[in-house]
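In the block that follows, a single chain appears as structure tokens, in the form predicted alone.
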Amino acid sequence: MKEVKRNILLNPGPGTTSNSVKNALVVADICPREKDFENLMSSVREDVVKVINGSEDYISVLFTASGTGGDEAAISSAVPLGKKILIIENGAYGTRMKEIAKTYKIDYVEYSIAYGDYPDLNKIETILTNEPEISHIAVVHHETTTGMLNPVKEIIQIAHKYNVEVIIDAMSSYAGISIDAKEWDIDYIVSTSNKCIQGMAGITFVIFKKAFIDKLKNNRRSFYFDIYSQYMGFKNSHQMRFTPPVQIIYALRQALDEFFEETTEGREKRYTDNWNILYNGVQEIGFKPYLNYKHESKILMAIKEPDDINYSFENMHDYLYQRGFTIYPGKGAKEATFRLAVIGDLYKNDMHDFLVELKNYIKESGITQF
């Protein structure tokens, strides 16, 4: 295989992947409709549902697209004709899904607070004994506008002792956090092929409860992202209903592999540590968290931007992704932030070479004032 030079991706995802994904999009053309793709998309479908502990009361089903897709696909299936949505908004993917909702002309209601101040659960749960015919919480896990992870398992409980089913964004979660469907009851969650599962961009994917696809006959909103019909394509022929894109659908086979292999422990502890070397070097060089160090997902970070005059983001940007590293700018929080993930395939001395060459831009930007 043609070497390919390794970057340190330390933004939000698509992430930095492994040689052997990289490698498993090399694979010998095949027709999507041929039996031997059929089955690898059924084990795709499997093995997702298992990443989070699904037993056989849940499924999967895949759509080409981003991860927006999903939420979409969420959205727009999930809530009946006549029914609203509850949004809860403390980021930008929050403001997201209530732009999906408007778009489709679902009613909403929303808990809007800033971004990056905590949920208040007793808020939510007035808000659902004030509004009947709420069916449904939409709700971000790990907010990666500033790093919080929000409290989804205490928001499923409250949602239930209302009737009212929950659709969680797990985009930069999903495989990177310890999360148990059958444990937490989980509805619908959507996640992503390119950021902990460690795959590349192009795969969407809702999990959900297979009690749930009945009623999700009538909902139909959206031709493309409907998932009654997509499930019945997969059903009825292990097909997508339109053209997949195949060789994504192998290296997600691929990373699969590997996150089983790793465990979900093990990826989970490898961030962990991953975002502690980050979050105490940069306060060792001067910078300052955003958030409250409990409401930390431990899996990205968003830093409160220098006040200095010598200061620039994009110059610093530029500094670190000429010598192999990409940090992410800062979006809607109430102070100027710049962000850092540990999301990929990322190790100790990834986290410790990339501290070396951020005190060396502060030290030759001369940068003295956080």
Ligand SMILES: Cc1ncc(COP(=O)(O)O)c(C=O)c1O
The other form holds:
Amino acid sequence: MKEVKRNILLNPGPGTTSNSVKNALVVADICPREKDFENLMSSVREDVVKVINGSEDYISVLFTASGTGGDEAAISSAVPLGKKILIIENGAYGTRMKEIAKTYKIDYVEYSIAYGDYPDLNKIETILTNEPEISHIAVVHHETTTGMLNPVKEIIQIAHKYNVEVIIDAMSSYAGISIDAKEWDIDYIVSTSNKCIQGMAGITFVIFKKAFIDKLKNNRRSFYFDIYSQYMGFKNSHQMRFTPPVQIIYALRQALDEFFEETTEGREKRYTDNWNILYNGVQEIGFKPYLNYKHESKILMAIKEPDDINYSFENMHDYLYQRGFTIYPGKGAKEATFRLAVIGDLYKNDMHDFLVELKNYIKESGITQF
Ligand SMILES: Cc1ncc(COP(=O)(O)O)c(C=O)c1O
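Just the form predicted alone so far, so send over the form predicted in complex with the named molecule.
Expanding to the full complex; the earlier chain stays at the top.
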């Protein structure tokens, strides 16, 4: 196995991958229309469902795209013509789902609150009562903008009282937090190969109730991101309709094997442990978290930028980057923040090593006001 330099990525994906996932990219060339590749594709499609305990009631479709493509496929394919979608917006990824609805000219109702504010379930229910044309809700599970874990389980319960289906963007929570499709009664859930499942970027997937497939036939708005056609492609030929990113799928297969070996609980515990080390460590240095603790995902934290003339995110980033650690800027929260995520093949030592360098930087740069 080839060893390459191991960088510690604390950005919210693509994350640090294991050496075995990196090496899984190097395979003999194969035409994706061959039976061997079809078998690989089928195993990946089945196993992305198993990650969330989807069993035989759920199916998945994969697309060659980043995660936004999966959101686009779910929104453009699920909402029946003439119906409305309620978008819950408390971060940049909620805003993006609104942009997707706008682009496809799907009527939407927005429940928009400030980035980092917690959704009020009563308000969501009132909207559903007042707007009987709503057939779907789109909500982000882990709002990567702030690190907030939105109450999707409760939102599903409310939605189902009104016969409304829910599209969950679980881009940065899938495989990092235990999600139970059957217990939560999930309708649609979207994620990507390059976040908590710890594969490489290039594949997005939508997992949904098998029983929905027939009704999706009539909702097609997109040619490429059409769930119905993509599913029919898999069903009839076990292939993607269009060219798949062959090597990325081998890496995703390896990442799935590593996930099942670690187990859902093991992955969640490792992430939570890493997050706790960072969360306590940055506060010992003097930094202040942005969110109320009870809303934290324990996958990412937004940290308030110090109010000190010596502070510069760029300088701090460059200092850490030169030492093998990548940190991430903020994204539109009410106050200026930067972000640290624990998405990836990362361990406690990595967190401790990072904190040593961060502490050194703060000392050297003379930052005292947080
Ligand atoms: C919650 C959420 N949704 C959607 C996306 C978009 O994913 P991509 O950049 O892979 O298109 C991201 C990416 O970070 C995300 O965190």
